[in-house]
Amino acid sequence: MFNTLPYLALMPAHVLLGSAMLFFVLGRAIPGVNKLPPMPIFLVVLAGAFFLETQGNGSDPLFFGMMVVDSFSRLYDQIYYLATAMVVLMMHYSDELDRENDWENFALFSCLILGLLFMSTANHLLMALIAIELVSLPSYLLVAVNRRNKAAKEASLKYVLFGSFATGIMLYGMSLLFGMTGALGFADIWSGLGAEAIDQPIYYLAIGMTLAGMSFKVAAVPFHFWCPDAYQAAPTPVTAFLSVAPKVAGLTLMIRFFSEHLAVQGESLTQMLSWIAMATMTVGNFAALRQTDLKRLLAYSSISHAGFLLMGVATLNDDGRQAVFFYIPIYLLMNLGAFMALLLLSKDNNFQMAGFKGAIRSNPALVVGFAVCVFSLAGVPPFAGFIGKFYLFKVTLEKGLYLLLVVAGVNSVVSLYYYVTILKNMIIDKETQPIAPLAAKIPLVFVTGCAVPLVFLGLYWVPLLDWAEKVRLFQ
């Protein structure tokens, strides 16, 4: 007899694709629903589908063993729910998307969260694919919704094609990993692989290209090119999120993804995902040091974080699971309140640097908490990024990868000079044109929000280690 009730697992999967259907369908179709407002219908989506999640225990393989729910995916979905929350209200204070657009721009929220849902738990190469797919379209969409924005719809489509690129490469290594063991699956991907197959051209080569897909999403070199157009014309919200979620979901997938190799096979994925990760961080870095747009400034900065995550990730071991978890909230809280602050302090959506001389002569209270976020993402004490940066320096050494621990080390000097070139553009350097000073206090308190923790758990991260103890190991 066929049991669903491992099934009810995943109830906030089923949720999403309510909500999709609610603002793409019946939105349309039900006279006078769609006079309803949008927005607090989405939030009331997230926080059913964020109780839901909270209430599972145990490991579920669904699906054959496609997909696997347990305290890992549900611990990384909840991240999902808190950030689209937190982007949905950076919205309501955002003139870059139609108000008239609102039900569908919801609608492919829901669709992309659902993706990275699936992102989180596949455990099959053929899920994984589904997975980034469905994560890649509404994201190739959100990107083009301002229409004011002549530069949208171009940055769309170099992202649609940088993601086909990546993912007919993927195609093809999963073809190679097929050809070689027979099966799809990650555990009898590995086990079918072997001890010989380490010897072989053909064994890196298919994990490089089978990793082009998951390395799209986390914006890793040499898969990054389509980041900084895309985040720098699609509206800050957008930008904001994919700075975020779908990044997070990539690195959840690789590591998933590694968790079942063989312990012979442990010393090359490593230095093959080293190697990823110092290319990363040294062209996010790198190419920061020349922009004079802040929205593209911190796509490349979040390129270099991509490299600083996947340090965690090279380690192959449940300490580097548990530094990576660790550093994902600090990483949601410095990045989406920069976002909001930068939202705030632009005029008329521009975000050239000279704009923000003297800003906080006008605005100081967000000048402040921007700066917070700022030396956050610098990694400076006493703020969470710190610490965030010292437990994936300290699983780095632990694991003997001094190179890559060098390497870290130079790029954390080259990122402070760009995030301290910003604040003395805002602090220092004098007006040109005044800058208007906030007249809401709500978008206030977001940036609040996100500086106040950044400060607290640089002094006391007790709390958050103990949470992101629970993906250590997958259960």
The other form holds:
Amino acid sequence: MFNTLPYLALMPAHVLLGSAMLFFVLGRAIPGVNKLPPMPIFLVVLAGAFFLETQGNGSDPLFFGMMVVDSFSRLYDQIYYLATAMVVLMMHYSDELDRENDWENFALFSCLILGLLFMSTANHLLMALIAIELVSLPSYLLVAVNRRNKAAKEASLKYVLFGSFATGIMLYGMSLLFGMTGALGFADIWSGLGAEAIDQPIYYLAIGMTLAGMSFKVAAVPFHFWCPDAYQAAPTPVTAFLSVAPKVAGLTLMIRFFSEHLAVQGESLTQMLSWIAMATMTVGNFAALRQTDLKRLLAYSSISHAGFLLMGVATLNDDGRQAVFFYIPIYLLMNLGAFMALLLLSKDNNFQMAGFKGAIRSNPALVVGFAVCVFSLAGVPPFAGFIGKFYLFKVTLEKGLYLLLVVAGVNSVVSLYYYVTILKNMIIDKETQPIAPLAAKIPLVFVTGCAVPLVFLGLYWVPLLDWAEKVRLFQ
Amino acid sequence: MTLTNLLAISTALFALGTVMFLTRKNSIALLMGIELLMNAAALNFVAFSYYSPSLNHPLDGQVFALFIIMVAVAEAVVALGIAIAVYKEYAHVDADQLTELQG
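Please give the other form, namely the form predicted together with its partner chain, since only the form predicted alone has been shown so far.
Below: every chain and molecule of the assembly, starting with the one above.
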């Protein structure tokens, strides 16, 4: 008996697939269609998918349990639509992307979001593989989408080589897991591994190798090498998108992969993840200290943020899941706000720190908005980033991971140094080259729209915490 | 041919692929190394599926191997496309000489 009703839960994915077809095929096949404005169409698609996502409820195992659409995936999917809509607006103010290629760009974005949706619902190794690839392939292309930028092609080649290597390692790990358990579904794998496997090295090898592909998407150490290059060379809106959406999707895949582990396995997995988290935040922060290119600096800062988010994943409990989700809307706002401000302040797409000296004299409002985002990234109270970090630290403490807690505390202090250096450059230093004041007022609304909620949520975060309740259980 | 033999072959393939990825300079050679990695995994899946099929889903491993082949092709298409773009710009595809971005 094949019941089609639960498949309605996949409606948002169908909408995105339709939009990918529209932008890839119909725009070419039917003359006149590509005269339509692509940006409003894409925004309407995103709004429609967002609306459908809010309407669903209950937990639906689809395709023989290969995917599960539940409260967890619905909440994360809403974040993806929000992030994409903001990035589409950002693209409007960037001259790094050719406007006449919008049809292809949005087609790639549609495929990418489809992959993100699969990543948050995957409950099976095959689905995980397909989701990771569906996210990776458009990402490689989006990095290189600016034909005039020589460095972007180089970054994209490094990205694709490194990404394929990580996929290869992950596939080998998956094959080992399959050999050990004879199963591919996440729950069956953990029950198949059982209690006696924990003492064997092959257990750690198989899980560690499977983690490689997910770590690559999260940009966790040791699979972070692609990140600075790709972020620096990609068009700024694409960088902003890559620094949020695929990273979060990698975390969702990790959370769901580990969610059904047996009680006896918990200790070993927590140890493994907390070592990854410690390495990630330390490498990200200390590499960021000596950067002079602001996009590259924010890339390293996003690596360290991935480390902080992995703290929440490492606890492997519902409090940890809630803390991770709580941090993500905040992270989205502060990262996109910071990138948008940089995009508007930069001249000729040059993001060297020296070019931003004394920017506050010509663009006071913009720099204040940027400062709020950066303070929030640094986790300074009373901004929202502090509250987000506070909850991540709290769940780590409750789990009793003291070493991880100390390392994370030291890292927060270190990160303050480079964030403050950026602001010193913009606010205290004298102008070395004149920076034109912003001509249009609308982009300022974007940055303000990111900065104001950050202040507000820093003072009153209960609504967000209540919203994050829904990811505690997969229901 | 026993399962042990097949696993030995796939481990050798995996090792060769990794060594190739870490030591070669030409991007195309790196891609060939990656291809070896993926084929090692596919061989593993087929071998496990043949010698110890799971009761409920006896064809799982073989279907997975098919998907690995598909994924490898898709990745090669994208990677070679980008390699061509890089070649047009730099007139070579040596990964260790692409040093525009560093720091």
